[in-house]
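Starting off, we have a lone chain in the form predicted on its own, written out as structure tokens.
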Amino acid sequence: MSDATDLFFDAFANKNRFRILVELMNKEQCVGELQKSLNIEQTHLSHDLRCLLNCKFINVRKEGRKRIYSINKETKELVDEVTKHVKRYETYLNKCGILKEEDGRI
């Protein structure tokens, strides 16, 4: 695999960044709305939003003093496919002892 592939998964597979992407699937939101709905510390949220912006997974526009974030079309399609796969394989993922061990749940 290439360095770009590794970086893609570093960006996309981060739990908080993926939660942000899922949250933006339904509507555009400002930082305050994202922070309230995801309960992520502002400094971590800002860091993750910058990463997602730099990787072009999301877009931002100014509305007065607010910055409004939205997910781009291609990323939205990808997140939609990933969430469908997660739902489809949820039972197996939950039973996988290797994943639980790696995550520190065992």
The other form holds:
Protein chains: 2
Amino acid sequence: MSDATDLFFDAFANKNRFRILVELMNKEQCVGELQKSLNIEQTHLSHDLRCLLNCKFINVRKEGRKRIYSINKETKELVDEVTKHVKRYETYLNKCGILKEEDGRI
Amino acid sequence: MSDATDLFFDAFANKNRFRILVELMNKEQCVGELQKSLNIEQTHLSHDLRCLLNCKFINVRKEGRKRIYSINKETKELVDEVTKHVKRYETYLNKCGILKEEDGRI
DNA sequence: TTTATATATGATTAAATTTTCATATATCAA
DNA sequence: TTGATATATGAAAATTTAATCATATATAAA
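Give me the form predicted in complex with the DNA now, not the form predicted on its own.
Complete assembly follows, chain above in first position.
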């Protein structure tokens, strides 16, 4: 696996960062708005946004003292794919023994 | 974000587990074969396989004392999507300041 | 030109995840 | 039925990652 794949997962596959991406699916938002809708602490949010921005999963533009973040087109498609997959496998995921201390051996 | 999405990422978004999925893209393989091609320690590999299996990202069948693992169709598509995305964003990912101690502010 | 608001940064602490270790089980072959 | 091979399991150690804290910067408004 390439080094880039590692970095991709570091950025994308994180509960909070993914929530940010989903939240940006509908409309672009500034940090304050994201803070409210996601209920993530401000500095934490900024760290995550910086990460997503560095990897170009999202874009930013200034407007007064606000910074408006938007998701980019390709990332959007990927988020859709993942969402679709999760829906399809929801049942299995929810009874996954590893994470839920259950036991479903073969 | 749904609980299932959390579980999805726990299973899918892991360097080694993703390497396993990629390795299974071409052909089904038993644990021993995976061990050689990926150079992951046996017990570690088994843990990861169990995780992927629980979430139905892969399938297994017995053959003698071997267990042959194969990737399922939908997971395959998802792996393809991710690979495509990584290729497209490789440049940005590789210069991501968060993980590479570099600095690329706006 | 001082104060308030919006956001970012670096360093530390806290928490979660991965890796390893020691061992168990299951199947085949002798 | 014993020994060897293939794979799985649970618990502990090691490492990463996320969350928090204290503070900085940048812009706007007074």
